[in-house]
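In structure tokens, the next block holds one chain alone, the form predicted on its own.
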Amino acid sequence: MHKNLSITWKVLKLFWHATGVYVVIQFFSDTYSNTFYPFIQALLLAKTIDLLTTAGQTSDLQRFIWVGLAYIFSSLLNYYLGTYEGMRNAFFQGKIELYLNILVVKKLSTLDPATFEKSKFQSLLAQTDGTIGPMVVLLERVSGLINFIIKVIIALMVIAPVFPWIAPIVIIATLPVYFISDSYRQKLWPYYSEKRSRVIRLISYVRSLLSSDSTSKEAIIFKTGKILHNKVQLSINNYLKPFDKVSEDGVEANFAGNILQVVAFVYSLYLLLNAVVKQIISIGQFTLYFQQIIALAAGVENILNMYSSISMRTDYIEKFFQLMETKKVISSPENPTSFPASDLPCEITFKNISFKYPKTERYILKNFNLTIKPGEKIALVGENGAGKTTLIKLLLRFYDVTEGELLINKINIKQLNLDDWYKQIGVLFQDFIKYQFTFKENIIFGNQEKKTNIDLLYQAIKKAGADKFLSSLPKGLEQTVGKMFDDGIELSGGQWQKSALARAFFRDAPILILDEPTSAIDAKSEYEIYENVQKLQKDKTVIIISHRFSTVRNADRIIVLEDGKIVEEGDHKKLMREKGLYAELFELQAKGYK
């Protein structure tokens, strides 16, 4: 009960923020149309029938006029309220949907990579995709619940004084249907929540594989489209088969539960007819009591059903609020150590660090030590799984170390405000974002504080070598890139990577991290880019991860990793003389060019 009220109140507040007074208008319209208007009609009909039995008197004629005026007024009010709600409902439902979606976008923008990498969170996110519709239905159920409570109260006030036994009989006869319906909904609930979310996640994933320009090509060549389709179809079938069984069983049980209601209704009708025969009530009163008995039976049943329906939907809608209340795994401390902004890079120290990913037992790093001096050009090399990317994730505090300390100018990174720390860093990830907006936006997203600095913008574009294709874009900086939106022009893999690299340069931060920065770029462009890095990034710390040894050979220091440990370090010449792992990997790669 408490949870239902709490979530319902939260939903009502969301709708108020989204639509304002419309929530009140809709409630009033529903209450009048579904509760008061039918009762007024029944009351006026009873009056009309009684007046017809005594027609001909002047006073009766006046009463006919008043009844007619009351009917016209009540009908017009019902018409205008219904028309307003019908004409505006689509707009306000759209407004609610957009409002809830923007809340989700806002929330996602505040979370961290460690949160997104949790499968449990991804499941929660999938479940929230379908909560907007149930929220609208919940509001309708709450309105309906209140309407039916009012309807039952009116019916009791009309029936109880004359037929005190009818109300208890009708109410008791309704209980079996409620218990059957509630049991049915409890069995049905998983098919609207976790079972459905698993199917939706699979469908969304397969849709992205088949529609993305980066993955659809492989699906065509390897003919995996049909296999993926069959995989989705099998998942849907496994979902729908037990769902169908639960649904069918619920229908049969509900039919059985209605038998007692029919018996109670027949008995109530007998009492009314008997009262007419004995002239205890008039024919007009008979119609009023008859309709109110129907309203009472329907009201009691719907009150219970509405509450059961609300309970089920609050379980589902609760996922939305769980998403809204999700906290970041990694957060800034409440009282961070001061870290003043500076154009000069800081010293970075990995001190006795060990690390394993959450809910795993294997250590990626073990007793790892490394100091990067201000302005140093560092290259991290090693085979896949050696720990290179993990080091970057720790440096960006996407995760906290399991043991040891990561120090920034001798300050533990956990004591720093993350926003202040991120201002010190420009980064190009291997899986960088292709913003399908304008080319200019792709660059200035790197530093919103300097988005009006045109000189810095063109410098970043030139450093990344993106100036060579910028001139070919019909609208230049304002050209939409990517094919997702109208008038967009697709870029090549190398052009996208140069755009992302320009974004990292536009950051103009003291520390530059490049994770496989030239994997899609030709050798000549790669050489030019690294010449620019060496010349134009003199006073900045640069950390490079690359499998291309032509990229890393000019670094001040090359760190060779194997199984999370440093096995070699030095410049290119030193490592080649030592004839260790670096020399072996370099020679293997060099043979490919001979």
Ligand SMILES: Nc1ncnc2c1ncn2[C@@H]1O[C@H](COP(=O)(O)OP(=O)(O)OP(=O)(O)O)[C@@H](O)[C@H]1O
Second form
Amino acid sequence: MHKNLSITWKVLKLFWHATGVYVVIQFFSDTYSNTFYPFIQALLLAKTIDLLTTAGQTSDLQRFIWVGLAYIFSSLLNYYLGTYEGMRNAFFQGKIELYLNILVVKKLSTLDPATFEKSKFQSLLAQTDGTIGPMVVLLERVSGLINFIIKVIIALMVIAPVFPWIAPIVIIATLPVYFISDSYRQKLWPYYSEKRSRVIRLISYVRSLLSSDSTSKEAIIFKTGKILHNKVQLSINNYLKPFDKVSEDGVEANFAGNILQVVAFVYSLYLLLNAVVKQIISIGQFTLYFQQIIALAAGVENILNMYSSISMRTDYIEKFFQLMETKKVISSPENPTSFPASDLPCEITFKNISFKYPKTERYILKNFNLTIKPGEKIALVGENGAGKTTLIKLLLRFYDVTEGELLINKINIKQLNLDDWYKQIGVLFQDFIKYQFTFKENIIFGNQEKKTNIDLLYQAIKKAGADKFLSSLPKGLEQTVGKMFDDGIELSGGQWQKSALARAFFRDAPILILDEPTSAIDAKSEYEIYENVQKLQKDKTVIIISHRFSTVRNADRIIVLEDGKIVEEGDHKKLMREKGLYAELFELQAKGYK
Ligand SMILES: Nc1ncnc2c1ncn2[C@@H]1O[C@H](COP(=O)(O)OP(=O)(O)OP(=O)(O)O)[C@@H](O)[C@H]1O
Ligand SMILES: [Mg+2]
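Provide the structure of the form predicted together with the ligand, given the form predicted on its own shown above.
Okay, now the whole complex, with that chain kicking things off.
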């Protein structure tokens, strides 16, 4: 009960924010046309009939006029509200749907990587995909519930004083139907909610797979298209078959309950007719009581149904609000140590750090120590899974270290305001984003504050070696790139990477982190880019991760990682002299080129 109320209240507030006064008008309109208007009509009809039967004696025409005026006014109001709601409904439904979507987008944009990694969060996210429909229906049910409560109260006030037994009979006769349909609804509901969202999720995943040209290439060669199609078909069959059975089973049971309702109704009618014959009530009153008994029976049944329908929906809708209330796993401290805004890079110290990912047992780093001096050019090398990217994620505080301390200018990273810290860093991730917007946006997204700085923009493009292909884009900077939206031009793998690299350069931050920046870039461009990094990023700290030794060899210090431990470090010459792992791998790669 409490939960139903609180969820309903939250949904109402949401809709109020989305559509303002419309939600109130809609609500009033429902109540009027479903409850007050039929009651007014019943009253007017009863009045007219009584006036007619006594007309001979009073012949009071004026009283007919009042009845007529009341009829016209109440009907016009009914038409107006109905028309208004009908015509505006599509617009406001659309508005609400988009409003909820924007809320989700806004929420998602504030969460951190560790949150997205939680499988619990992912399933919450998937389940909130279709809450909009149930929310709209919830409000309809609540407004329906209130309508029927009012209807029943009116009917009780009319009927009970004269026929005290009718109400209890009608109510009792309604209970079986309610219990039957409630249990039916409980069984049916999963097919509207979880089970349905599972099918839809698979369908939209397969759709998105088959919508991209990269998968369609695989689909053609590996013949995965048929497999994916069958997977969807199987999942649909598994959904529809039991759904069909459950919905079919409801019919007979419900009908059995209806018979009892008819019997109760006929008995009430008998009581009424009896009263007319004995002249306890007039014929006009008979019509009023007759209608009110119908209203009472329908009202009681509907109150119970609406309530069970509301309860079921709130469980599902609750997930949306849980999503809205999700907080970041990692956030800045309340009273951060102040961080001097400066253009000079900081000293970074990994002090005895051990780390394992949340909910896993294996240590990726164990007692790891490393100090990076301001302005140093560091290269991290090591085989796949050695822990290179993990080090970067810790440095960006996407995760907290399990043991040890990560110090920035001797301050623990946990004491820093993260926004201040992130301003110090430009980064190109291994799995960078290909924004399907304009080429220019792909770069200025690196630094919103400097988005009007055209010089910096061109510098960044040049440093990343993206200037050559920029001049081949028909619309230049304003060219939409990627195929997702109209007129987009697809870029090659290396061109995308150069754009992302330009984004990192455009940030123009004291610390530059590049995780596999040139994996897709040709040898000549790579050479030029790396020259640029050395020359132009002079005062900046640069951390580069790469499997290409040509990228790495000019670094001030090369760190060789194996299983989360530093096995060798030094500059290229030193490591070659030591003839360790680095020298071995370098020779191996060089040999391949000879
Ligand atoms: N989010 C995660 N949750 C659990 N384990 C993870 C996660 N990300 C990475 N790992 C594990 O941590 C180890 C190190 O991964 P990391 O991405 O740091 O390797 P890497 O050195 O960057 O490798 P590569 O050269 O392939 O990019 C891997 O064994 C990987 O399975
Ligand atoms: Mg990596």
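Positions refer to the first chain, counted from 1. Because the structure is predicted, anything quoted here is derived from the model rather than measured. Under this definition, the rigid core comprises the largest set of C-alpha atoms superposing within 1.5 Å between the forms.
In this overlay on the rigid core, R201 has a C-alpha that sits 2 Å or more away from its partner position between these two forms.
Once both forms are fitted on their rigid core, the CA atom of L272 lies 2 Å or more apart between these two forms.
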